[in-house]
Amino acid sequence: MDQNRIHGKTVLITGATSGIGESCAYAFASMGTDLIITGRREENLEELARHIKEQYPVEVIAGNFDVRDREACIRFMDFLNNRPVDILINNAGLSRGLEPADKADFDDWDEMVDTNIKGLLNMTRLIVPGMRSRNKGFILNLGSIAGHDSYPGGSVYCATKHAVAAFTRSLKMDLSGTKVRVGMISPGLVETEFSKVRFHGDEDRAKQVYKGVEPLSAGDVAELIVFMANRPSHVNILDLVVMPVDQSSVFLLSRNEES
């Protein structure tokens, strides 16, 4: 069994209403870590804080703002008093269409620029110090293997997350010289309302992208993001790339047609 080197800490993840947010507040509390959860869904955050405080002994502050808003974020970690954050999982994002470049649509550009790169650095910017002057701490960015690769109608979506990767790759060159770990992880397919937001709720649309492919789940995501929070201090993960064996690539998956 591996050791438990998080108990007692406080992690703080971002987008943690559904998908692989909130399957990391799960995985974590049942670490024994108190909970620091955020989301723009008041009463599914409202719902979740009350679920893991029934099953676990552990604290849980929830925050209802959208990372978008860095004055709502500035709030909110004034209303948190200083109090320490161990571990940031920067998960908030999403991805919206899949139209070529010349025909996408502005509102969702914005969204996706706006959360997924803005909302991360402004969450970033705001807990880092903290972790700087205590000298430890363990930021996590949700990267994709979009971040890696680019596929056609994915083309702003693709950017976000190739700098997302960037970003991580320069704040840990940044903190250099301290003990404070940063890291991402890349998934690849994923079954969570992932597809489901990029379609703007089109449930059919969606259920194809998963056709025939046994896909990642988000508690698979959140094990391997638990165990790289969980490594022992001089150990650094910059970055886990993980896919489900039907898939092995961006643009290869293999289908079961039968199914």
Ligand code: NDP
Contents of the next structure:
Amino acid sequence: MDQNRIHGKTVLITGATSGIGESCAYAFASMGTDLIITGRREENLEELARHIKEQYPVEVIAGNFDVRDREACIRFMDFLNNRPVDILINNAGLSRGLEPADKADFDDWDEMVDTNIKGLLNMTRLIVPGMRSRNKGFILNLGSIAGHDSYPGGSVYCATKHAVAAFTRSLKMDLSGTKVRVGMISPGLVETEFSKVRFHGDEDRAKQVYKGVEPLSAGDVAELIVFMANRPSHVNILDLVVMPVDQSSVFLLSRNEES
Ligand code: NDP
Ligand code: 8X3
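Now that we've seen the form predicted on its own, could you pull up the form predicted in complex with this ligand?
Full complex below, order starting with the chain above.
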């Protein structure tokens, strides 16, 4: 069995109120990692904190804020009062809409850019100085296969994930000479609230995305994120691309039409 190198460390997870972030909270707690969980839906955060504390002997701190709001991010970091964050999971993110670029909604674009890029930048800028001064830490960004390729209707979502990929590589270089590790994970299709959010709450349309394929689960991705965090301190996985076996590219899904 793999050695546990993250027991007693502290992980801060953005977007822990559902999907991959929520699964990461359980996966890290099962390793004995203390949690700082954040997101906008306060009720979900409270429920998650309660469930984790019932099951695992770890500390759980919840932060209810919007990563787009830089002042709120700063206030939360002040509240943490220099508590060291060993692992930062920049997970909060979303897609909105699937319209061609010439018909897309400006507000959808703003929301994706402000959350997926600027929110991630806010949290990284606030947390990395502590990691640099301690000469250790791990920043894990949620990329996507949409950060490696583009697809019609995904123009701005794909652009935000390409930005995450570019930023991740630069950040690794900026931290060259330190022992701080930087990486990203680039999943394909994962069944979470992602498609429901993309289609503004249209559950039927969201279900069609996963019809006839076995997508990744949030737990599959969380397991890999824990694996990345748990590597020896000299091992840096820069990018881990993972898709379900039924998916071979952003375009190629093998659907079982009968199911
Ligand atoms: P979910 O919609 O289930 O989760 C998204 C999380 O992000 C929620 O916890 C949400 O919390 C949080 N979030 C969104 N906007 C904000 C904000 N402004 N401030 C704080 N938190 C925010 O989707 P996933 O779990 O699938 O998505 C997680 C990440 O994984 C995203 O970055 C996504 O792009 C990426 N990804 C997803 C894939 C997929 O197929 N599902 C594939 C590849 C990457 P709340 O609403 O409470 O704020
Ligand atoms: C989510 C995967 O292919 O829907 O990042 O963009 S995809």
